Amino acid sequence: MLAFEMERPASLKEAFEILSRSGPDTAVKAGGTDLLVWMKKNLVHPELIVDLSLIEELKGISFDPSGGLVIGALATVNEVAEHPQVGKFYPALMDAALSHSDFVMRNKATVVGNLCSAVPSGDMIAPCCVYEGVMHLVGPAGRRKVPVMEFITGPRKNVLQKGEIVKSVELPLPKGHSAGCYLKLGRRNALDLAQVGVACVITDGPGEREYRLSFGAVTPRPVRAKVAEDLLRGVVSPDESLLDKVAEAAMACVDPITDVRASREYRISMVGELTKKALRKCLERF
């Protein structure tokens, strides 16, 4: 690991001042669990790291029944997993949080950091997509909101511009009664990246029943299985024939790679199987 300098601003204003005068080899850190791994593997070589951990306005989790869940940039994965409203209204997110690494790592890793890292296998991405999450960005030019689906543009790439920081991610409250789950396939049961991840949410809001499906580790950027969702729309109890069609539609919308964890063909097949399994589990939870 090469030498680097670190700044620890105590406010967003101070962070913006540091970033405005920093060079291109600058990294912003919350929990730092991804950044440190990339540095040790010589994938990135920052000359300056801006540590956000002292900025109070980036901490905490809030919930408003009229709006939804707001997760601050410094809120850890464990804090999200243990939040009572997450378990009640966002079970797919809670499942994903509990499947992320181990308890010690989850005390450092942040949900927003997982989204900013934009690694396709990131456990937080698919759940935030099915809950239609929105990233709140702040910077010298002001504030803007970007849906999670549009925030990640490719592996380890996002829309953040120079000097911008993600303040929080907001997940709207699902309308009406809902159920959700996140299933993850790995080579072993702990401390492993996903070979395939599937997030599923079912809602019974005004009108007909709706389904949402998103996947992890099988696409370069976030994706919703719109065709599969449309096949399920309004169906209360899908039969096996319909689930098979939904699985085929789900497999058609992913574009995985072959790597050391799994082959492309295996991942596509498992998308179909996990999609059906996730739908059955959501229906059981309803």
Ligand SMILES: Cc1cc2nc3c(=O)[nH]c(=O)nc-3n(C[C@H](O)[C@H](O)[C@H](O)COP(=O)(O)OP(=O)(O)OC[C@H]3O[C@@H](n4cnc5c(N)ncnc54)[C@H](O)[C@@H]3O)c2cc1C
The other form holds:
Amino acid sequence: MLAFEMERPASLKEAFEILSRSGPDTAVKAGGTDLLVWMKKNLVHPELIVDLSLIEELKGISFDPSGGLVIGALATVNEVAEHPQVGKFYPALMDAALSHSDFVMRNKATVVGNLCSAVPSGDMIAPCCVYEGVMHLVGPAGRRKVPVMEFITGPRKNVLQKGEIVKSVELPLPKGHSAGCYLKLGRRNALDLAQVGVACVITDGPGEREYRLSFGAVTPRPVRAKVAEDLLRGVVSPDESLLDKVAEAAMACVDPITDVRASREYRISMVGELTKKALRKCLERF
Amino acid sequence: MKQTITNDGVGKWVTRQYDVEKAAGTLQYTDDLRFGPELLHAKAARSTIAHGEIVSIDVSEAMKVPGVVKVILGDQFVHRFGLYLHDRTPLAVGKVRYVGEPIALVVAETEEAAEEGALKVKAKYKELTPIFDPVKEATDNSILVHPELESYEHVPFIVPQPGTNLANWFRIRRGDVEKAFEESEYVVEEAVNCPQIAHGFLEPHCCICKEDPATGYLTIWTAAQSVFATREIIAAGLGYPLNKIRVIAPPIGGGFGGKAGMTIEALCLAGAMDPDVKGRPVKLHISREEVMLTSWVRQGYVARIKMGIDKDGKILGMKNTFYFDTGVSAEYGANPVRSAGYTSTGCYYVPNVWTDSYAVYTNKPFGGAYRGFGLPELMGVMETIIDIAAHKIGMDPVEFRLKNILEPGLKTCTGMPMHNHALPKIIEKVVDKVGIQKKEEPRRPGWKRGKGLALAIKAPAKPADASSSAIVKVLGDGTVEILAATMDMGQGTYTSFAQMASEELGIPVKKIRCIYPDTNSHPYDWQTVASRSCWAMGMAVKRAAADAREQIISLYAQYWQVPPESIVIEHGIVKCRSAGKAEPLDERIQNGFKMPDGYYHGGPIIGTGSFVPPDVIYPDNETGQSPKSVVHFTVGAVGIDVEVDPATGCVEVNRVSSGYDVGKAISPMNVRGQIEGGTVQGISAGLMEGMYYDEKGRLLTPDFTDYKIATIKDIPEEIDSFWEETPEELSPYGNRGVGEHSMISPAPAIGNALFNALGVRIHTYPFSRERVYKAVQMSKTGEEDLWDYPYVQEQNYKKAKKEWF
Ligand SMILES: Cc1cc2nc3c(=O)[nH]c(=O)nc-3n(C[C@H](O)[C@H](O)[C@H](O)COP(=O)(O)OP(=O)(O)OC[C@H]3O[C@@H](n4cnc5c(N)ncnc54)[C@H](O)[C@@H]3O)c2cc1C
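Form predicted in complex with the named molecule, following the form predicted on its own:
In what comes next, the whole complex appears, and the chain from above leads the way.
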């Protein structure tokens, strides 16, 4: 790793001061589990790192039944996995958190960092999409809210402007009775990036039964399987032939690449298989 | 009569040496050594292309980086190194031959400056066509990786073929195979292939080199398995006398063969011996990516076996063709090719044999030693094809194996008579424990369950004259120090040596310590490889300890004026019951005894022992025949019970049972550890490991993000390990090697279990989820054989959609 400088501001205000006078080769750091790896591999060479980890305003997770779950930018994946309301109301997020890396890494890695990295295999992305998450951004020009689906604009790309950071991600409480799950397929049972991830949520909402499906590692930008979701809308217990149709529709809305982790063809097949598995599991949990 | 009594001797369950320090984190590895501000750091700049002539290398920008002291290029350090074949230069000279080959070594005041310097070295190349497919390159030879092969020095038992890409060609010619095929009722011909795999030890290579500018003496601290082999290879490569090189190996964090021979030391020396470095120590600590790219790998292979079988199921003839992908260097990898070759009929008796085992150069990282040394490769093929053959002739695979087993007295493919062993009994136990012949319902609803068996065999693969020596010192406090230059890299050899010394000296194990190797203090040992240490070095340790015991007893006999036979050493106390004497070993052992005549006798007790195998003769280069080609074989069997999720291709191992004939378990705790560990490593290799390249020869699996190894969540719930003890004749206590064997056969056993579960034969390792999923799909259409030729994968990859736009 090349030499670099690091600042550790104690407040958001101080962080913005540093960011406003820093040059173009500046990176903010939360857990650093992506950033440091990229630096070690010489993919990025920041001259200055602004470490957010001392900033109180970015810490913690809060839950409010009317608003939902607010995950601060410094909340680690383990904090999210262990939060009682996450287990109760956001099981897809909880599954995803527990599928992320291993226990030691999860003590450092943050949920928001995972979304900011915008790597298509990021395990937090699909669950945040099915829970219709919204990113809270703060920057020199003020505050704004951007849905996760729009926040990520491509592989390793997001809408953040220079000097802007993410304060938190908010996940509204699913309306009515709900169930969810996240299934991750990797090359082994732990510590792998997803070949395919499938997040599924079922809610009984104020109206009819609704299904939401989103996939990881198979599209450049976050995706919701709208056609598949529509096929299922209002159906209380889908039969196998409907599940097959849903799987077909799911496979049609992804566009994976071939890399050393899996071929495009295998990934497409797995979107179908895992969609069916995820739906069955959600219905079991419902 | 035995004159020692101990509770910790050979065969006892004792706790392991150095585990306390490892658990506490206080054991100092090479990277933990401190050299103060004198220390310089080195980093290699590496080739970005797989094959090309070096037109120019511009180091001017690198030299401008603050802290950079020197950039050394290949033509400033032209030395060829190699254990068996001198085909490796530490820095590319004139040509680059693989992506990742060092082209320059940047030496700087800090690690960061060295790295920045390395990034700023700019090279221009005239690209040459790279070659990757060993079968094509072995037969075509239109592009040569080493056109200079003829000029390379090599040992006589390696047979390079100048003008081709064959770095070694090992042959067996025994009987008449063609006639055997004609006389056979069935002829089965099948092929299996496997990519390169990597060791995945925890500690990346690290070394520090220093030259005394006044005398030229070199000191090397390094994470190496074999200090003396490192020294010899460096001495031969530099044309240096042995006595001017000192190699010190602190504890190493795993090896598995990956730190055998000489690895990065010569590259580091290119820095340390540079005149501008002026004798300062230079440290080279490579990253995981560099380990994956530029240290040994287990060679990939494509192997074909043709078998002729008579109507009763007896194998009459076997023709083997093995192409090993040795990458850019065969300096070490030439020998696993030979080892697979001289064991090329596996655990079976075959009267007529024709084997061609080739090491083929390609433009890839280079093959070398990896646990099993040619035998996981061989048995990965053999045990698959034996299974196929059994099914083709309609015989139960267990019965087919037993029918052809290499019974004691029958000749191996090299013509050496097989010694006594308990393989049939081990097979019986494994078959019973796993219920190999029983069909059981899957434990997971909707999954498919299958069981498979595979046999294992391996001899220590080493030169006929691989010798060992040891020193056993008894200290003034009654404790013992063993100087045996074996590296204990986790396998637990130091505990075994301590148990041997305890057996011979009657001193408890907790008072015995083995010291990590240093060529300046330790007597010679060839290498810590080949599962040879408890056997060969064990003999030296036993002799040295017995020598020390005889010295102690004779001193006490004189001191007490009693016959030596009346003395015993019991738990560290020297006793003579008839004379009513009992005294602990104390400072008199060091300073001498005041004898009844008033004079002092004795002085520090130092026992010594040496050993060289007395009766091995190299196989003939033309026919592979020899009266005794190897010292002994260890045989065993693995039974495995797996389940497949047809929706994903995910394979879970329910249970595995592995048994080996170890002759004698010196240290049962370590024998069990070796069997369990190797079984897990074999399962990991079988299920997920592989090194892959793109069409330009760039490694796609350079780190643990993409080179996957089994975690605790991927290993079976039940690992049953057991052993039989048929004594080995020459051995110190009847023991045979067991370090590598457990790695040999889990992978083919899984393949056979998958066939049992799915009815599809997968001919390509590993059994990754994606590949098994493909097999599941084939099972639906009734297809029976899945074969992914590894070297067309690069071509598929070339055409694939690889990026989003
Ligand atoms: C061994 C290992 C295993 C892993 N396994 C997984 C896995 O299973 N699944 C998975 O999805 N990922 C995995 N990762 C990747 C990584 O851990 C995650 O992406 C992690 O959640 C990122 O969070 P972080 O806090 O470490 O981010 P950092 O590395 O600190 O930051 C990541 C990126 O986000 C930016 N950033 C971070 N916080 C903010 C903010 N508040 N505002 C603006 N920008 C910000 C940074 O500038 C940087 O570009 C693994 C990584 C390692 C090293």
